[in-house]
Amino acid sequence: METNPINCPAEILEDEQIIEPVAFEFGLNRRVFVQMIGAGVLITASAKPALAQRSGRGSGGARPRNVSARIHIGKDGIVKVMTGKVEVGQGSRAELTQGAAEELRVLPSQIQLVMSDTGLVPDDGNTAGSRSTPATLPAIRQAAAAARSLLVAFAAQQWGVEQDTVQVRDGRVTHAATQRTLAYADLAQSDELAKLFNQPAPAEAPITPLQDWKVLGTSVPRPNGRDLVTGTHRFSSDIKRPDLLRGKILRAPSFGAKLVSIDLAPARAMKEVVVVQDGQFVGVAAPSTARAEEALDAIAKTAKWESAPHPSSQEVFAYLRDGVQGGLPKNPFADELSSANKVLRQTYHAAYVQHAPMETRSAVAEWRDGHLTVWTGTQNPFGYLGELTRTFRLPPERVRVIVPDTGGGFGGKHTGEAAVEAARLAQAANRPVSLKWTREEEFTWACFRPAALIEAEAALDVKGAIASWHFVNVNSGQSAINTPYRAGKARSESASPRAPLRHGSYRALASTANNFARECFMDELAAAAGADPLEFRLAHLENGRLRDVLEAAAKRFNWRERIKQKRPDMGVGLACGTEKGSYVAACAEIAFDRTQNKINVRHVCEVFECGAIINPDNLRAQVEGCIIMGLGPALREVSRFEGGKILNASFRGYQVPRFSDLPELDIHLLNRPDLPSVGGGETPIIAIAPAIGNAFFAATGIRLRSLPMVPPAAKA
């Protein structure tokens, strides 16, 4: 298997991230350059982002010099376990506590994460590519483990007694023969304690095996559940600082569009309005929303713009086939096409999609004797960080970034747009200020899902098996761009031209595009060779970790059988796929209403693997989010533009999915108690889009071959 990336940036290969940061140009007055010094001579050197970025990434789990920098025990007996990490409802926050207890042999509730506050915690990366589980949890039971070891050790001391004849259970370091016991808070009491705490950890501490797992493996709800229910835990737009004055940022008017004049005057006569133009930057802040947005729409009618060309949604994949520099990637088996038995060549399509967060960008930001604090949700923390650090020119020290648990990201809050915006004008009016993009807002100048257009060319032999695969990804990235399935010769290649739209990572991020194109491929190569889709699967795939999935969804959906069934308008597909160390199969059930021209997905099996089982309650909630997910770039989600604007920004113009949509779900988790866990928020969307197309050929004897999958009636 060979995979050559064309003209590829070292965003996609690199944690998959494939989005850049807006590049604020902000001038340096003389109040600016005092405000940033402070008392002080500030000489500054700045790292370029993609390094700055990378710094402290890679694992995903920082392994931080001294147990202290993330275990912390207090003298009431409660553990802080620092991660830099962040929950953004993918349950991280239940599962890091769940580690952090067992390795202590505490129960959950006396852990306190802190999490994703820069000022107190380590950098464990950006929350992004199924890490936390493979990486960051390994990090903290590895600490855990160091700290639980240091408590032995010390009472072992204390008590002048074998390191290996103590014992810790519940929070209380025993020795048995003595019936001596402390519990942790006794032991917090000693200032000796802390300064070994504060020591080089120890040599690997052993971690608990698998098989004495006590709250790992079980289902530890979401610590801080009932505050999210009650409605009181605190977003970051919910934050309040002392005279919290609320901010409006001025945006172009289309894609690209460049501030040629402006009159400020209208706004400044305003009473308590701070107005900032700084470059392409203008915004406004004053004690209400509703006087910003005055304050705004009065000086934003003198605006004046220079616009700038941009394709439109109809015209985005020609668009992107055209900006391949020197054209796509030539099949290197084309020579031998013609002795095949069969060759098959298909074009699949899949569009700009948004995250659609409930949660729109919001941050608040403060500044303090020159030291800047912002609060903000985010899935990328110290990225952040190094986003306001480079753009104020600030050292590291003097900035902190604290993320509240976040209403959803989806791989769409890596980049600081909204961070940055509050903090320049919280700068200009030296007051805290709120900024709460609009679901507008959040529609159009966020990231998108990149659009593909994906060419897949493939040969069968006289028995039906593929001698030669060729599968080329324009735009949207690399992962699972490699099949799963045993070919002669196989190729797989990416292209990454000029894209009209700022994209950027998503949930599972290209392999919902590779995933769909290929699964759907592979239908069509098994009706080519007259082979039932399963079987054909099957025949290609070695004994392991995907076939497995893929049997034991079909078995559990009856396929054999299923498929058999003719009936009008009704029909079954199957999809599978594997991506960042996971396994997923789907079967779907459909039935298309000609009358209004819609497909019904009625009935979902799906299995899916990802190792050691950490929390099964969890892990079902994220294969069930995903299954929902990815229900609506799959029928109807798709991001209309034309003229430079987004034609759908909101949620009456583009349909997530509803109540109404969701079919029956049976959803089986495969555990494998041994294999390492990882991660589950993303791999199980990948089989939902191929399964349903697959069955709506089924049905009807239709390829679709875009996403969204819209039924030729329904085109024009």
Second form
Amino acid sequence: METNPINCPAEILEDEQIIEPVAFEFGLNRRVFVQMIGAGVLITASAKPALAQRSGRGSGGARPRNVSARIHIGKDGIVKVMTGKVEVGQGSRAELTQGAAEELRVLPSQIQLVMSDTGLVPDDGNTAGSRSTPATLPAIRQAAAAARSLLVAFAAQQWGVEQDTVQVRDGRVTHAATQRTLAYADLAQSDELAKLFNQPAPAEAPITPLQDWKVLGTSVPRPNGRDLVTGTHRFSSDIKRPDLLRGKILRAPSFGAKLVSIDLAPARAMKEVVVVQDGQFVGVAAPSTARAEEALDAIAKTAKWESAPHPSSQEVFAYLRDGVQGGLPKNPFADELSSANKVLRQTYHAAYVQHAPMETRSAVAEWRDGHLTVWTGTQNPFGYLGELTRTFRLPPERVRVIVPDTGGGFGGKHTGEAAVEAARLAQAANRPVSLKWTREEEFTWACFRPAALIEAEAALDVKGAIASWHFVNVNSGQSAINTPYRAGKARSESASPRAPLRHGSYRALASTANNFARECFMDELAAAAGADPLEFRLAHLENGRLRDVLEAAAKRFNWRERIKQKRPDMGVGLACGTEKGSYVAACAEIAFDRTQNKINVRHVCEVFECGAIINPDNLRAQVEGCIIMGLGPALREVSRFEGGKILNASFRGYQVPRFSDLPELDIHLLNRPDLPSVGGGETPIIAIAPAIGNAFFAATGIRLRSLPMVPPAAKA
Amino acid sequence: MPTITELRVNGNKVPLNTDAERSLLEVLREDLDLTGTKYGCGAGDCSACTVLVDGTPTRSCITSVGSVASKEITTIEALAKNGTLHPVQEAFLKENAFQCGYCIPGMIMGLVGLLDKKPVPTDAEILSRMDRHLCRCCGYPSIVKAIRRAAAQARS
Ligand code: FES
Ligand code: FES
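Having gone through the form predicted on its own, I am curious about the other one (the form predicted in complex with the partner chain); can you provide its structure?
All chains and molecules follow, beginning with the one already shown.
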């Protein structure tokens, strides 16, 4: 078994919707399905909802046609809605429940959302790229609306009345004129209805227009919130199975190191310990974690490794630059440069950082009669399923991946290593195995946010307008790489050298780095043009959504007054940006503490717009989370490495934001009921770092062009 | 190897037979199936694993079971009584103070421990307790609201 880290599927960096294609068909048979889900009527997913969004790029081959049941109305009246999406803290459980409740005319509490059990739910694609809101929510609403219209048609037919005289409210179908009424539970007893439901739902059932929304657009709380505050929700590492063993995996002492030899005898001699070696894969399982650790330590001592050269974090940017085949792309706008009034060229850096979700990667795997079931925390259940079928050469109907609501992902949990490792151990042990990565493993072996080296060059004409714009991202990808600002000529391009660390998407992908560089560079250009940073941006922005959020943020923050106030070591800065169809602008005030060489972010005003708001409280929480999470990579977070080892693989060495970092927050959600809803869990992170950098310049006259931004005195 | 044969957990005497050096976190989770207490770092850096030991918030990942053999341990599972949430849990629920929720049991136990001793804590006291608790979803603003709500309740 190959355990060398590979990068997360490359496409994820470019387009997160695309996951590894799995070229097979599978599904539990209907009888088994009904056993699991209970008696009642079932409606199948209509017209390939999630699949339509995947325009084929990179996904070659057919998507699996899995169990496609979408909605089940039980004889007890409980409505189960099936989705392949995952709850990782972004709030999709509430939002998707709202969508179903709205269309079925029931209370959210009457809906049970069954998420990400590949044995039960349709494949809604990877939970990433803020796709749950724009893609899955409409799919669920469509199916729910179809279910409603079938119920209406059926009731109307039973009563011999016209369909448009039948109303649906609170889970009941009513004919007012004759005062007849039927609850969903009653309808679900009907075998005839069951037959009707067993056909794919009509796709054209009308969904509720926004002006009639009763549940969507409101702050419906997390349906399983009570389980979270009582500790009764079982995350994947909390899953208990009979005869469960705990696993541990032998990790290489450094990146790229190869195992040459190992003596397994010391562990084999231990009672109740299972030891597995399969190529480079070595792991143990034992009745307790402590015992497994002991066994692993005993054999790790005997391991001989062959190490591989690896650059240090100090030299990583030179390494990346040198790794670009044929060198960095040249600025194609030579004429504009030579005729320019002013030319500015700057280099920006963003360090490797970790997602560090609070729940480390974990999985429980169980084999029974040649079937494999895993419980694991992932954003990509069907992708995992594919990984498992390939690794264990199993037909897909023999693998089931269940994803309990997961303790954070932030774009970092796309690959299935913990599940594969647990499954391999469980196979050898012939008992279920629970595997939980340690924090150190998580900081070392999980995907990193890619480091970025960014070169920006622009020419200004005599009027201070951008005549040409050239922007090159090395290593971190294309998200939000294109400038939203008007420029006479513009080219933005990216180069992918060989990366020294395994990287994957971070919250908002490369756009954190691209937007940081662009928005800092815009500030530098404004200064070169002798213009105010706000006015300079506005002068280069067409009317539209980005301009709207920028103006709104500036107004709320009182930018035009505050930029004039000169106070020692205090300053204000702003930044804006767009990604994945949503728009953000932030103004920040910082104070520079010279004695501690520390940037204190005192006040952040952020305006965010992502179309019609589905759940205001949840969206606000996402925006708050993004801003505060963004403070980490902006100011402190960096994975340091040398000799192939991570030097700060702990929360002590790698300082994430805490309560004491909380700035005063003024968040405004700009609702656009006239526009389709898109996700809000990512883009709000992209404006905070450049706003802070620009504020630091206003305070000190010093430009900080590297993430994390460490003021110069501390650099030595 | 020294072993331990009994723990006092959530008001019960629980018989067990295990190595006294194992961490309290591991024993609670693996031997007693009290999985509400979470592993976040195993090194005392995040407080996700906070439980009460004789009423004091304690990081169970860096506490050996042997060292708490004669003490009363309280975990998140014991807070709600007969289906009624503890006021601190209620406050977190009311404020929707969770995103993924993984850090929440530790946060709640830390705050319960503080409010039990100091029903009217100062802001500085709250910060010095809660600043040890990490939330990677960075849901701190709503957690702050929940803390305020819980503290106000404890006062009244
Ligand atoms: S798990 Fe105990 S402090 Fe982090
Ligand atoms: S809510 Fe996710 S870590 Fe706190």
